[in-house]
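The chain below stands alone, shown as structure tokens; this is the form predicted alone.
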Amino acid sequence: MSDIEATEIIDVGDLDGEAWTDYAIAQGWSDGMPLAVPSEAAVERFTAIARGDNEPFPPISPSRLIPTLQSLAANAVMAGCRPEYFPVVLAALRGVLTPDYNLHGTLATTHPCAPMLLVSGPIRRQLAINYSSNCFGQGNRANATIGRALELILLNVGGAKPGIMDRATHGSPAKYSFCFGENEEESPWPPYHVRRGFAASDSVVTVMSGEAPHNINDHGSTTAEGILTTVAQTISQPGANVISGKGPLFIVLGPEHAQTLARDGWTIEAMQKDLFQRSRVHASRISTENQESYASMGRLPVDGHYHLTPTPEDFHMLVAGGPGKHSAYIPSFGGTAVCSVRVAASA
């Protein structure tokens, strides 16, 4: 099925952004947000600079519908993109479709997880995807809007409406927009999207389903040790969806507290190795019914404790961020994975 077929094409000339914005939430297409005018001009305009990305795309979930590229640019204009920023939208939706990705699961649960999109390479500074102070937060145009683009193409084309297909129990801020940028300037490891087998001089898009990031706060620690300490009794905690051991998670580290990792000769796998005992959680923690839940599914306590994910492996780490003592967590959906895409050259 196309999504032409759950579409109607209209004349949006003679509309201004306000009647457009009123028009668009009358049929259920909007965030909630204002939106851009999705002329034939602008839509031409997204389409042309992405048509060196031929492969074609497949069905969105929950609807199934396959998207046309004119669909997917006119929600890229909608949630306020430049052009140039068309194609990181279509790796972020070409990550997300991943079978392992999980989309269905994630857009259909109760729990408050969005896309997240993380950009790493040269691209970020090309389009000026903030990566530094406040790159989880407002104030940049290509964050806002990269993130709020793949979110309307999932509202508006894969259909998760919310209290219809969308059943989160309460949401998140993230379901607006989730993108930021890898800070490998200030990284004293090599950059993410490396380690994960791409070139340094690819761009790419890591995509997960995630909650909103939760702070970590050490202005006290001096050491490694006492960083990683604060870290570790963080994120050890039994409300988190990754309790059940099936999904990766995110840490994010500001430059300063990944300084002084470094400098005390801590690697990326020491750290993973180290973060992935010292996280676990004690089954005194957790309920009785949610242990005997858990042992319904097959995970049992090993040693007393619950690990967070199957491997040390699933802690993704990155820097990101700017000055300050402060790191930050991204715990996933659970039933979901990581997944990278090279962002394909423009035409």
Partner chain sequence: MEKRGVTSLVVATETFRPLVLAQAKARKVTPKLVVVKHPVGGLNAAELAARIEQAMVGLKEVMGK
Given for the second form:
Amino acid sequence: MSDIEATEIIDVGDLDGEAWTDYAIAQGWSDGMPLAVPSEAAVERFTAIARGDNEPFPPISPSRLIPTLQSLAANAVMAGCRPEYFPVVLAALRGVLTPDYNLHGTLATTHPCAPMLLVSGPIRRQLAINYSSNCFGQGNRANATIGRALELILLNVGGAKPGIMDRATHGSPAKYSFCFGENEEESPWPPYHVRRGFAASDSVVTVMSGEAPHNINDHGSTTAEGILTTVAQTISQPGANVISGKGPLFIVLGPEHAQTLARDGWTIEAMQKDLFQRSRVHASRISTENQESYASMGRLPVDGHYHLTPTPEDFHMLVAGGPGKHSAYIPSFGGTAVCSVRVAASA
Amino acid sequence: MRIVNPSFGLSLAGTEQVTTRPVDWLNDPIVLFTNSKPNAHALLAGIREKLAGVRRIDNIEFASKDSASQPAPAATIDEISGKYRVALLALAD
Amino acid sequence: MEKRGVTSLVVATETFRPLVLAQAKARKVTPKLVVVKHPVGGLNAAELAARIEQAMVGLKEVMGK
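Having gone through the form predicted alone, I am curious about the other one (the form predicted in complex with the partner chain); can you provide its structure?
Up next: the whole complex, starting with the chain shown before.
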């Protein structure tokens, strides 16, 4: 079925830290930052943990190479992961390899999308994945390296080389790593993965090809009505890739906004319906040329407005983050789907 | 120092033999396929108009996919490969 | 489409030439490329006319005209 593209084990000679970094970057294996050494022993520690995960991987676009567990582990090692993070990395990879995710399109596009990784369930606490203050930001090994490992896999096995196969006009800081946990502990609603049909005891990685988070600041509103107005008006943007009902999006509510919304009796379903309607973009805010372009693809305004998503259910809502009066908007690439994958138990 | 190659992967079944039939450039039907990006259709329409000075164009037709960001559905590819001998694809970014 | 027996020519801008070549390599096909100046999107009719002329030069070469 296969022929070998390259050698799985490479003898790189005696390289000290700086020489290794230079060597690895010269091979095109890096995101620009130094990498840990994927020695055979280090890789073995990772693959040993994933031995129970025997489902084969499909080819990874755009290279269409089928990865081995070893080559995947090598990328997780290089990213700086601890071995116990590896099952989360593999679940994330399975997510982006789901056909509806449209990996090839999301990697080759000019749009600044990156794989967003949302982790729900008990593994967040087991691996100390940050789901509270600064959960999108720096300073946490699991968040930083799990997202980075997926990016390195897409670069090295998938062949998504910036400037060649990755044609992003600007790219995004989220392409270094974009991984965060759900703040289930402070959510007034059932956890996101439970609403997606998983058991509360499952650990689940959800992926979406998304932009880096956009802030939604609302310090003044004291009611759900006020907060929802701010959210709807902030995300109602003609320049988003999702415009004209092209794809899903995430609204990540800060816990304080969530408490106000729940106190005033709002359910997730009610908020989805409300925001779906209120975030519509009036046709007068869309250029004539763009309206013609959307029409050529059968995407027409409804009641003089363009929706952001195909349906209210494409507003994916959850709680993450820490104290403060902020929420976040993560628009998707558009031609993509939100995919959730259960993390396989470690061996 | 021995490392595991992070770019290692197995390729799908070896090189497939690709054979296309000889083309009669003056008469064979041509499909003009756009990637649905703005101006892709206009570019191909302009080419079609210019081709009128070189060959018949009554059998040069347009096709497109629903979204610039999604691959063409298999049914579209099936239909095209059954009807046309040549495809002119425009990537209009 | 070449794998389905349809001779396929890709009109792409010079900026996207490496992407087309890399994709073709991954699919183990040799692409027939007609390269025009970047960009195509965002051009007005007059600017687009120049791209059409450029594409026709490449296309006629392929057609042997």
